[in-house]
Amino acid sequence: MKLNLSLDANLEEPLHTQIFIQIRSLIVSGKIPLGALLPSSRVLAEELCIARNTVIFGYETLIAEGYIESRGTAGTFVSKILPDDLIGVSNDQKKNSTSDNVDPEPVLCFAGSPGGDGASSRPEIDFWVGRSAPDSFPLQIWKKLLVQTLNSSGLYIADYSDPAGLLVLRKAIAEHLARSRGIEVDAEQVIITSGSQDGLNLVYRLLQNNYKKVYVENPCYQGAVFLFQSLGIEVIPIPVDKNGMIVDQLPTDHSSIVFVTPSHQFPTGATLSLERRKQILKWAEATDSYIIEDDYDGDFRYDGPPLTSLSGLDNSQRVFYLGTFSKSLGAGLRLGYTVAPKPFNAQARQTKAFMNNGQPWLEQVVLSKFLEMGEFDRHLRRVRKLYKRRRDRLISCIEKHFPETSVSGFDCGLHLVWHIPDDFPTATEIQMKARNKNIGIYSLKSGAAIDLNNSTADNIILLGYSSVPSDDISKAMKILQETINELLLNSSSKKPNRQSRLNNQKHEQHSLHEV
């Protein structure tokens, strides 16, 4: 697609400024559809004979805004839906936002990188959130397994496999999560999926005949909500504090849906704690509603012991337990899995066999073998211990150049999430002038999450710190001090600068263990 843009230098708007409000422009107005694949950096830098950090930087306003976004290699795409409809605001575009128009195709929030180039776009250090560390991956173990499973294949390689995966597999994953995780469960009720946004979609085709409204936490993972919205079903959202969904604001309707992420709740990696665990299942079963439990990140906690699952404290069947293996070994392979209750057994393989003839049966192979020898557990007490020393270097950076802020969310999980003061730019000010600088950090509304009730104040900034290695974690908060500080030098505000704040504080240092 070839883009109608008029840019002048003479402008009092920057370059990237003017590229941001005309695609937008055209966006909105209908000229380019919702969908379409924009040109990359490189290709529109060249057309405009301009800097292609100019175009990046504008891509990365509209990224941020919601009006597009990125899905890696496969380049980058004027989104589904519009934030304009998700806030409610009256345009031409409103119609596609529709049950009976919207395109049922899931928005992959997580997919590759932010850039929208593949990883040549990448800045040179990226806090994405969700991305295993690559050299962390176990290759000479896989590299081995691979090979004999291939040696001795036979013709398995040639057949089609249950669609609901190797049973070798799926008894290997039952055993995990028994010694994990707390859940008692058959390998029957295991179906192998490719990743969680996989196994949502199978849940809710085995619900959507009897279940039409789905409560979600707010803020909540984008992909989620973006994939009920395809699909017709209300979107309801609940709140979240410091300990996860307030379950006393989920209604007393029957025959609901609750989406939710005790174990680390994407965004704000809160924990549902215990007693509001026992409430939701009370709840639902009440109410005849299920619980969709997506455990995204639930391997890796740092501090103090795991709280068991809802699916392990579930004696009615009523939730459904999505699990990966994007996050503990990395996102390429592409294997994840569901958990269904017993009485959704046959229901589930159906289900399944109706989405797909099943995952790689090599790839599965490997796995089942990897998990029988113990391999996985030993890799993650590894990385556990790697991503731990770089959240540990990140929290101790943050305290050091930045003793006004706090942090939250990082008992587990992969990322967590730094809170801003309202004297400080904003996030997504930051965020920009960050990337100029070859730096990512990521705002709320572009680092794969929603609000929907548009509340969230524009301080909030998540950090993914896993595939980040320490060094570069103290070299990039360095440079993000004085980025703030050139910010805050720069702006008109006559709010009291940070200096300013931390004379008058007598270098109080404040807690880091708010929310």
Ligand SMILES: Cc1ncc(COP(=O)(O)O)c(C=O)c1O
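C-alpha atoms forming the largest set that superposes within 1.5 Å between two forms make up the rigid core. Positions refer to the first chain, counted from 1. Just so it is clear, the model here is predicted, and its values are computed rather than measured. What changes on going to the form predicted together with the ligand:
- Put the two forms on the same core and the Cα of I484 is off by less than 2 Å between these two forms.
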The other form holds:
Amino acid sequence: MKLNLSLDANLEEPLHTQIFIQIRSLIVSGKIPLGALLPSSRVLAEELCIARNTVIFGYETLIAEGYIESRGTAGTFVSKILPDDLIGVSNDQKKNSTSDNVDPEPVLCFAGSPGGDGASSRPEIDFWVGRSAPDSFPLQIWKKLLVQTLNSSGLYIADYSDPAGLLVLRKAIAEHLARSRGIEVDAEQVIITSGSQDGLNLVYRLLQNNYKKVYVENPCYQGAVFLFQSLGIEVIPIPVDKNGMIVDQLPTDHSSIVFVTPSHQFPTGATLSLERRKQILKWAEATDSYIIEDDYDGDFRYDGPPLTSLSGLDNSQRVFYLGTFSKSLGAGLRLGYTVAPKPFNAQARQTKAFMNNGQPWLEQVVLSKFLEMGEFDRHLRRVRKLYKRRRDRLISCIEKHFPETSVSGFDCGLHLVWHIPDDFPTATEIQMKARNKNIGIYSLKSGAAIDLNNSTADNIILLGYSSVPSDDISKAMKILQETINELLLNSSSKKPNRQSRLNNQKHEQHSLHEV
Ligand SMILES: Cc1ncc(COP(=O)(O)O)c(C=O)c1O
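For comparison with the form predicted alone, provide the form predicted together with the ligand.
Let's see the whole complex now, leading with the same chain.
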């Protein structure tokens, strides 16, 4: 294959970087097909009249970034799966990214299959974060309630209903919040939304005239950061540690918004300590600021008692609470709610009307019946047990196959964080190699998270366990162990520590056989 590269020794970029950029662009634009064999470094060097080492250098960068792979004597090939696919960049964006004039579109972190039929290029065993187990959805009872509702009051579908949501559902949610999250609110404060993302848009509209800055946890949920950035609001990162956002670091200037995930910080999984909860509430009051509490997976706490939500502790009407049924029931329902501070009741209802005149009537009726009958509580008890079993299996597999690694953020939610040591391959390397074996694991930036300071080392893997059956978890972890050993073998010549880790492992395996 002839690549027709055109290099210019007068440019600032060195020749090997020009090779990297041009070949990457040819791959991303589809001009070189996936899996294609590239010319050898010797042939390309001769064709370009440059030193062979320059080409080798360019190829090595492409290999490190996952665009091409070396298969020993067989040659160097374009990867079958590109890094851009792994971080969710669509084909359209790839086309755009080849042109300097077009801003790439933001990544859609939770985009699913276009047909809505689940048919996507997701790997066979997929640890994608924050997904409910599809087969745990209470399909039978949902169907029964749907049919019942259509038979008894189906004609209401022809009408508009309250843009803030059906009162029966708002009441049922207020009761659920009091029971399970310690939040005492009037039904009028509850606005039914199309999930938390819709709630976030709603809250921003309520505050946008007077609040021009948003503080976010760093690292943070992409869905929130990308939304704020798209609205042109200044986004300022505040670091997190094992107790959640370091509230001390919030500036004391006035009139800001702060976005937090206190139950299970996304992505680190930390729980905001009670002390910091009180501190952030005081800060909001003192600085005339508002807190957006995103409680996306707070229904799932496995160890220890739940901490009262920020909204439940708030005595000065400073917290907007975002709730969602995406994790507890299913993201395809697109149902959630926002609890606004009382002074915003009328404005929130009006704004929701401006946005979309409210949510579909049928699903709201069914969900309200589901809650009133106690089915939601029963469902939560059932899936909590299931997800806890899956979480425990995952942790024990990690301990068994990777004793030198550690996990965190597993008390709550649907994903945990796997920390890999420095002399392991990077998270991205492991992710890409695993993907070729049909296993989906996710580095920080591919797992719907963003590090605004770019300061996190590539040694964190996010593992969503809720939708993966226990046997698949065991199978995947075994394959991952082989995968990581292969990577260690391939790169051991470059990193002496890796060689010694592999020797140790071989030695350990040997001694196990001998016992
Ligand atoms: C931090 C965070 N917030 C919110 C959501 C859910 O958004 P939605 O309710 O719009 O589905 C997710 C989804 O995974 C999330 O990770």
